[in-house]
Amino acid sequence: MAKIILTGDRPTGKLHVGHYVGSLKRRVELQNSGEYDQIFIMIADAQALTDNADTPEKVRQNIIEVALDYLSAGLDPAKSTLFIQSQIPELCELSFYYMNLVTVSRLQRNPTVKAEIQMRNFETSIPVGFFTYPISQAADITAFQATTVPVGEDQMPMIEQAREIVHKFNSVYGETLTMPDILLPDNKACLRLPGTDGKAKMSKSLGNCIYLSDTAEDVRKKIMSMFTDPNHLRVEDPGQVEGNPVFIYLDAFCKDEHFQKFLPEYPDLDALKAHYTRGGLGDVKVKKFLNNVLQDELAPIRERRKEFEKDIPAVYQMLEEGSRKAKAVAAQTLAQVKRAMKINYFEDQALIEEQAKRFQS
């Protein structure tokens, strides 16, 4: 069986460093790794009209964005497929099918989407597309036929309702979808994220979020500003490691290496969270490590942006050819899809045969 991926964004905004070690930085390699022998990247506009839908011009203005920051990172139209959800109108029919598996009841104990509706304050007044993304989502990820989906923790939910569509499916009409497997990343750090500000989530909504196209100085700006351990109100005082925004960042970004370049008296990342537990270590000292140690990464992704950015149009028509081929792809599922719930009418031969003898005889 082939291995495929299938993920994406929502373009509702930049992508942030919480997408980035979250998923994106994972997708560059599990790219570059050679062992997947197809890769759909999906900017999933459609998904996000569900909740945007009285403010279209949003949407339409982070395609680009989204796109430059998937180019930045090292996505390679060479080696994935990068479209737009909404040119791919097999994906609308897929979900209408899957509809009829899949009831009320389950959607609404759904934990993400759940989550997601108190978020956004909708309480009885839920979007129907928004209500039923899980299914949209479901579609996306069966069109391609994709085996492997790598994603945040929160979105485990989502591959599960995934994957019981896929078994009802296949146990209704016959082995037609291929079951995909969730792929998390490996450093716990990375599962997700927090906010500057503290809170648990990093969040376009919140303003508390480091953006992949932030400029070298507002990435400083936003790391001196972060919060800290609250009772760390001197440099002797001790400090508490579990829960400080400043250490969980340093968890996911850090490597031994930018203590030799950064920070020298301390061997590793252990060290200094040892110091920082006795005391006698300041919050600005630990803030001005990662800011040099998330600047170590951003940079080359700024400078690569800088070069995209330069032909607009480009990047728009490589969008139009991944789109194009990934519409190849989706109608093969669907054709399938169609020939199992027996709905592909006028390709059936047999099936019109037979009704013209039952009528002659």
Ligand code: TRP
The other form holds:
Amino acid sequence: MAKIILTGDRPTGKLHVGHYVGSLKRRVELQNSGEYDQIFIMIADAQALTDNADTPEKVRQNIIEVALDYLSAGLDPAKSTLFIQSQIPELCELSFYYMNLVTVSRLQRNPTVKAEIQMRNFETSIPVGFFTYPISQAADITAFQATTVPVGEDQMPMIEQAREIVHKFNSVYGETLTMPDILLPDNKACLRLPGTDGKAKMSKSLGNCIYLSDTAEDVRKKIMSMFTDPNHLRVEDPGQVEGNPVFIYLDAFCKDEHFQKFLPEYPDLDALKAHYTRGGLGDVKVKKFLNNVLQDELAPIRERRKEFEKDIPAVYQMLEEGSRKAKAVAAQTLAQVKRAMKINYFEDQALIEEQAKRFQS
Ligand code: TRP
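For the form predicted together with this ligand instead of the form predicted on its own, what are the coordinates?
First the chain shown before, then all remaining chains and molecules of the complex.
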């Protein structure tokens, strides 16, 4: 069976380092591994509109930001198809049919939907489109017959829901859709990177993000003012590494060679952590190290971004081309779905003849 990846992001803001370690970096590795037959990366503008219906301009502006983040992180249109969700109307058609296979109470129990409803203070004014976006996400995944969906752990309930829809569809209408598997980041620290303020999640509205497109100076400032262990007041004090965002970022980004390059007095991260825990290691020193590590990772991304920014029309053209390719694939799946659901009347010669006979006898 072909190995096919589908994944994507909502274009509600520029991508940050949480997106990068949580999924983007992995996607680039998967792309370059040569192990996948097809890779589809989607800018989920239609999904973004489910809770941004009154701010379409925000979504529109961020499409190019996300596309630039993709390209500069190393996604290569020659290897991966990058496309825009709203340009594939087949996804809406699939969603409409899948809606019949999901109950309201099942959607209400979806933990991601629950958490997001709470976060957005929707209470009783939940837009129907938002409420049903797990169904549209199942359409995104199945339209490409994806076998593998690399996403962060917050998306686990979405993939679970998609799997249920696939199971239900195939058992009602016959084997048609491919069962997708989630692919989580393998480094635990990457599952969810906290904000620079120590809050559980990086979020634009909290102002605690480090963006892929930040300048070197912005990144340095953000790191130097990062939240650490609040009880680690003096250098001599023993410090805590668990839950300390500076160390979580190091867990996510730092490799042993970074020590040889920037902090040769320690062999590895375990030694640095042990010293911090023991006491006698100041936050500033650790932050300076983290800054070096992050700059090392982000500098090539920033350089590539500058190049792509020089020809924005070419980026749109690439997205248009990708959307055209994606649409052709989704159309094939939709045709299979309609055949399975027996709503392919005009291509079903047997049906036409059978009906003709019925009316003649
Ligand atoms: N829900 C994802 C996010 O918020 C975006 C997304 C839409 C997606 N459709 C998808 C991810 C299908 C994986 C597969 O980032």
